[in-house]
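Single chain ahead, written as structure tokens, the form predicted on its own.
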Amino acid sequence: MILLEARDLAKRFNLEAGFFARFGKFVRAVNGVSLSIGEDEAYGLVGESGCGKSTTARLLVRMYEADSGAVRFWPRGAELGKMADDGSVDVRALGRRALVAYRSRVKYVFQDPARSLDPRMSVADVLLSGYRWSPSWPGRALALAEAAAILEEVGLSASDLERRPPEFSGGQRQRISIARALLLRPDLLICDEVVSALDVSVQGQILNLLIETRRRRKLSILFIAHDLKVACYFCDRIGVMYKGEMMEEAPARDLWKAALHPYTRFLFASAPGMDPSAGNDRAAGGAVTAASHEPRTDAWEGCAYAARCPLADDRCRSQRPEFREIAPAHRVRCHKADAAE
């Protein structure tokens, strides 16, 4: 069953910033993104920095308000306000109180725990600060007992409640961030680059913690990463983004051997330990150009990847491809998907 679904999400920001910035020229940070996350599923959202992964995730929890599109959530055993006939709620229509309840069911874990954890607060206060305002707040005494139990679940000790975040290593601080999210017993965990700032050995520990936590709690996870190889190891399905658009989506077990979009193949070829000859440059018969940092504005037409793609032709540069299904559960946004096989 589907737990959360986004349809045609779009968000644009003013291209210039500052007090004297001109208004009216926009960059499309997210451009018509659709995805769904099932119950007890790990969905990976992958792409280079600046492709819109984090913006998409923040639209799902309304840290940013979408310009258009829909987000629907199917709560498990919780009332979040007016529900449709299919049991879902319209996240974009939630009022203030219902939004607080929704955010207790969908928790966000940030990339850098050093910035997301207040260094002046004790671990106990860090864990309870958000819990205190949730609909399920049981009182401080019971909440402290739950906090102690959740710390032990993530591999720390109940005695750590009185310590402060700067006293911990980066991996331990990330465990505290995960504990803070799990304390409210969410249905969905959004993990935004949670291992990218950690050493390789610590990355494995955090990934194994998330795998075990997901198994134990029957938890759904949106896993945002730029490392496609890590995402294939952790996730059930993967969506690949580039310049605000979904380029390809497929089961993780199939994507590494059946990637159709030139950009997906390029990401695999660029991953450490992968054979470059398996990548986009050989499969497409040409070299991939350097990354283009030109923002995707309202005036941009055609495929977002056309400037870098060795297969691109005039049609690619003038006509935006549809996000079409090539095989069961495998969708791709590319005019040349058949030629890339």
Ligand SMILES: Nc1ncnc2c1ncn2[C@@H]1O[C@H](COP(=O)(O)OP(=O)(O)OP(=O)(O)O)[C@@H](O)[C@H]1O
Second form
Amino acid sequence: MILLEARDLAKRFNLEAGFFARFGKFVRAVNGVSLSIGEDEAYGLVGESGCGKSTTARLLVRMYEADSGAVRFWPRGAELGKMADDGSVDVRALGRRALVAYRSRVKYVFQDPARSLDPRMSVADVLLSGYRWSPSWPGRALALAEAAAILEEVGLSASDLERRPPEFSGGQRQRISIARALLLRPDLLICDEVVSALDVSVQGQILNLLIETRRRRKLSILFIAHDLKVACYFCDRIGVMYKGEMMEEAPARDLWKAALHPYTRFLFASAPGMDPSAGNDRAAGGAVTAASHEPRTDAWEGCAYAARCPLADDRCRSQRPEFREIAPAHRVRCHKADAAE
Ligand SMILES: Nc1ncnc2c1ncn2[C@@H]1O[C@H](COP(=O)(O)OP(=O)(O)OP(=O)(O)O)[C@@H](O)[C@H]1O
Ligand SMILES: [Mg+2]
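Could I see the form predicted in complex with the named molecule next, after the form predicted on its own?
To see the whole picture, the full complex is given below, headed by that same chain.
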């Protein structure tokens, strides 16, 4: 059963500063991205910095409004307004109140807990601030009891309610962010680089917390990461983005065994290494070493990856590949994918 589906999402930003501003250029941050997340599914969205992962996620919750494309959500009993025949609602058409209710079903956990948690507020107020405006607010006393229980669920304690975010370590602050999102009993958690700012040992603990939480609560998760191996360890299915486009999508196991896109292979080769078959011990290693890249700013007709691709030929530079299904549930945007395998 599908929970959330995005079709052909696109978002451009104007380049207001710098060299290109004079030419009225823009960045295609998200360029025709489609994906679906099933009930109980963990979907990994992976790619280097600037490829459009966060923008895609923000379009899903309407922190940004898309230029074009569709987002549909199957609310499983929640009241979100007008439903289509297939039981879904059109997220881009939700009014203010329905949008608040939708955002309690689909919760966004931010990359950087140091910045997303107000240092002057107590943990209790941090946890309750979003809940207070949700349709299911039960009153302060009950909400505090729920908050205490959730802090324990994420590995903190009820007595932490009185403390303030700066008193906690980075990993503990990420646990507070996760607790805040869970308080609304969402169907989908969007975890945007929730482990990348943490030490390697703490990353494993937070990943394990997410795995347990997901199992216990039957949560769906959109897991955004630049580390493909971590995503493969954690997720059921993976989408690989490059310059705003989806380049390859497959069940994590298939991608691990037989990545088809040259870019996915590059990511595997350059990732520091977490072997899904060997628990969650990570080998020592550097971060992704690829040169950072700019999203496309021109109406470039060829493959977005052509300039970096070792297999690129004239066709790759002049004709954008279709996103085609090459094996069951395995899609790839590459002219050379058959030849490459
Ligand atoms: N509000 C904005 N205004 C202008 N440009 C933006 C804005 N948000 C994102 N961009 C640009 O869109 C592109 C995609 O950014 P996005 O944050 O989605 O990438 P990302 O994959 O999440 O990267 P990271 O791994 O660094 O978080 C980048 O070039 C970024 O500079
Ligand atoms: Mg991001």
